[in-house]
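First comes one chain, alone, set out as structure tokens in the form predicted on its own.
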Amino acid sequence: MKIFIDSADIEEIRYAYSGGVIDGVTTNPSLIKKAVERLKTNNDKINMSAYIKQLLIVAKGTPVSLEVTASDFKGMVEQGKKIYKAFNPATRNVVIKIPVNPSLKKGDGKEYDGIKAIKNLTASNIPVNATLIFTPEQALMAAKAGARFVSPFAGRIDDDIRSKRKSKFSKTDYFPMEGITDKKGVTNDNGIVSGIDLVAEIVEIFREQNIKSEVLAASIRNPRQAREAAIVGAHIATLPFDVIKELLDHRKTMEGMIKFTKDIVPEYAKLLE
């Protein structure tokens, strides 16, 4: 499985990528504009379109997901490419971020706008990422429509099933990938009991359909929702630097390094002055 990084600060992705495990960026506006007024706190004078040029050579050889803001199709297709023009001839490494369905409100007229949009800019040679997938049935219409990566929200969906519950939790917190059971049967949403549970069902329709658009999986909160997102056979999960460090946590290994650094021999050091 890849692993992306979700994030738009240029000092963690580069650090993020000096240990060569991590294969893209996920970003999104709010990331970036964030980033960039963090910098300018610091009286740094450079500009959101210097940064994300900045930002795609850190990454460069890698995708990196850049968003559209508008929500209509012919706002989207004209945003996408032209985040596409002004940045991707620099690295090559720019991927538009299109939502599945941008309507704001049911019945607006505009749930095929999403897929609409993902199938012009593919049909212009211009990669998407098609955002906000809460179902295997948008993961499945992206992927016709010609999206190279469909990203189902893992821990938003829990989040979801969890608050159908009114039970307190922090986003955090794992949530089991088989769900939560009551008397009244598994909660679910729609037939999903998890987030990652949803991650399974679209790789496994990809896999039965021979469907070629890789499957992200998106909004992983924790260690194990990462190892398990890699259990179900999805192709990249997108993690905060956070959760990519705790990866390597273990406590065992801690304890081990310490009674290494205890035991060392000194004439064994010394022969490795």
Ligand code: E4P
The other form holds:
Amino acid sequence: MKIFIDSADIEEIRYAYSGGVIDGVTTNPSLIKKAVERLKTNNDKINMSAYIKQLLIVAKGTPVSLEVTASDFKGMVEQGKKIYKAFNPATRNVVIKIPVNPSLKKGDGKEYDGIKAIKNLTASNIPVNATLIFTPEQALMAAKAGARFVSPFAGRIDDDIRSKRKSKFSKTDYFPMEGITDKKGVTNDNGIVSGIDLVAEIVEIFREQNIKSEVLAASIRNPRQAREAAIVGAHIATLPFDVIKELLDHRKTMEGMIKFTKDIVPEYAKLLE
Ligand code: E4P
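Provide the structure of the form predicted together with the named molecule, given the form predicted on its own shown above.
Time for the whole complex; same chain goes first.
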């Protein structure tokens, strides 16, 4: 499974890439907002275009998803082409992120605009990451439209299922991939029992149907969920910076390091000088 970093913070991205095992970057307007706010607290001058160019360089040729902000077909295609033209020629790693369904109000007639935009950009050889996917059906439609990546939002589905149970939880809490069962049965969203279950169903459909789009497990909130994304066959998981660091964390590893460090005898130390 490839690992992307879900961040627009160049310092986080730089640090994550220093390990040599990160395969891409995903951003969204909320992550850009967070990065801009951090720059503002440092009183840094913000030149968004220069910032994005730098971010693309730091990603060393691996795919970086940049999201459109428009919510209609024409606007999304115009923005997608504009971003691609402005930034892709230098680093050749831009992917345009398009919401699978940009509708802001039920019945506003924009349900198909995401699919049409994905199809249009793909036809112009612009790679697309179809985002805000919450059902296997949406993933199937996005893949049919030609998306290179489809991004099911695992953590947000977990939030939604958990909120149906009205129990208190924090964003990074683990939610079991098999869901939660009570007397009434397993809590679900139209048959989906957890975010990882959503990822698993999409992986299975793509395998069954010989679909080439890659399943990019997004909205991953903790290392165990990342592990489960790998178990169910996600091609990629995009992880926040903290979760990437937690992938390497175990108290017994640190305890072992402290003990080994204490036990170094001078004879052995000299050998390794
Ligand atoms: C990535 O493409 C998504 O935008 C991101 O993973 C969403 O994560 P969140 O639900 O934790 O905000």
